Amino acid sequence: MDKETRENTLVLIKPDALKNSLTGYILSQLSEFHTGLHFAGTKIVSVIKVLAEEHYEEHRGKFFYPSLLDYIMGMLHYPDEPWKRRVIAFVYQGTNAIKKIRDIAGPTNPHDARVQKPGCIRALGTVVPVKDENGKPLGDRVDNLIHASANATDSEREIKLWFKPTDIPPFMRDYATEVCEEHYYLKGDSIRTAYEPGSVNFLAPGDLVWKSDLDSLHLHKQGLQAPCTINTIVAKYLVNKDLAG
C-alpha cells in the first residue's frame, strides 16, 4: 500500500481504559483481523500537562477543561498512584482508518453509544458530573476509554503532538520530516537556541523532526507568526523526560 492510498489516524487508550483493565478487549477490537489496519507506532506516554492542553486545545475555555485535562493525565482514576498515570497511544495505518476505527470506538458520549451502537467500546464508558468548587453542578464530562481521529486534518496534527518521526518506522512515515542543525532550548514559554540556566534542551543536531515543526521553530525564532504554538512543537519531544533531572 503506497503513501496515496492509506490514512493514518490516532488512537489513544485512556486512564479510565487502563484502569478498568480494558486494554486487551480494546486491542481485540481494533486488530487487523477486524480492521484490515496496522500498527505504524505505539507508546505509553506519562502525559504532561503541555500535551493535553495541546490535545484538547479546542475545548480551552469550557466548563469542562480542566476536568478534562486531569482526566487525560491519569490524575482522577489514579490520585494516589502517579507511577500508573499513563496513555498508551498507537498510529494505526490502512486504507479508511479514521472511519474504520471511529465506527468501532463509536458515538462519542457513552449514553449516546449504548444507545445508537451496542457493543462499540464507548458504549462501555461513563458520563461523570463536573462541579465547582462549591459543588455546584455545572454539566458533565464524559470518560470514554478511547480517542479516535476524527478527519485527515485532526490525524496529522495529533500523530504529530503525540509522536517523533522515530518513534514510526521509516517505511511508514507519511509526513515529511527534516534533520536538525542546532540545538533548541525551551526556558518558560520561549526558545533558545544556546543553554541558559533554567533551560530544557528539547532538540539537538541531527534529530530527526518533522518538517512542520522546524518551519514553525525558523519562525519563532526570528519572532514571527507560525501556523503551530511553541507548546504544540515541544510537547511530543519532552514526553516522558525527567524534567526535574
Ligand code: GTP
The other form holds:
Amino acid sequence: MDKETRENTLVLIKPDALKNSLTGYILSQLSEFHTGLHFAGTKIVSVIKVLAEEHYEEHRGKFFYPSLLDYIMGMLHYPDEPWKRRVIAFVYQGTNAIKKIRDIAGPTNPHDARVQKPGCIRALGTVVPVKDENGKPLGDRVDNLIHASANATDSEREIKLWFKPTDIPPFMRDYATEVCEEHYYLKGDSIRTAYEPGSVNFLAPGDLVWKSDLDSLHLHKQGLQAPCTINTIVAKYLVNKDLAG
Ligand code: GTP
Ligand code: MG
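What's the form predicted in complex with ligand GTP like, now that we've got the form predicted alone?
Whole complex next, starting from this chain.
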C-alpha cells in the first residue's frame, strides 16, 4: 500500500483493559482479519506524568483531568502493584485506519457505548463516580479500555509523542525524520546541548528523530517559541528509563 492512501493511528490498551485481561480480545477485534490494518509499532509503556499530561493536553483544567492522569498512569487500577502500571501502545496502519478503529472502539462513555453500539469494545468499560477529598461528588470517571486517535492531526501528534522513529520499521514510517547532530540533555524543564550535573541525555549525534521535534529543539535552544513543547519532545525518550535508579 502506498504512503499517500494509508493512514496511521495510535491505539492505547489502557490499564483497565490490562487488569481485566482484555488485551487479547481487543487485539483480535483490531486484527488484520477484521480491519485489514497492520501493526507499524508497539511498545509496553510505564506512563510517566509528563507523557500523561501531554497526551491529555486538551483536557487540562477539566474536573476529570487529575483522575484521567491517574487512570492512564495505572494508579487507579494498580494502586498497590506499581510494577503492573503500564499501557500497551500500538501504531496501526492502513486504509481508513482512524475511522475503522474509532468505530470498533465505540463512543467515549461506556454507558453510551452499550446503548448506541452494543458489541463495541467500550461497551465493556465502566463509569466510576469521582469525589473530591471531602467526599463531594465531582462527576464521573470514564474507564473505557482503549484510546484511538480521533483524526489525522491528532494521530500524527500522538504517534510522535509515544514513539521514536526507530520504533517503527523504515518502510512503515510516514512522518519526516532527520539525523540529530548534537547532544541534547534535559535539566529540570529546559534543554542543554552540553552535560551538566543533574541533566539527563536524551539525544546524541547520529540518532534518528522526528524532523518536527528537531525543528522545535532548534528553536528551544535559542530560547524561542516552538510548535512542540519540550515535554512533548522528551517524554518518549524518558519512557521506561529508570531515572531513579
Ligand atoms: P480517547 O480515545 O481516550 O482519546 O477518547 P475519545 O477520543 O473518545 O474522548 P476524548 O479524547 O474526548 O477524551 C479522552 C478521555 O478523557 C476519554 O477516553 C475519557 O476517559 C475522558 N473523558 C472525556 N470526556 C469526558 C467527560 O466528559 N467526563 C469524564 N469523566 N471523562 C471524560
Ligand atoms: Mg480523544
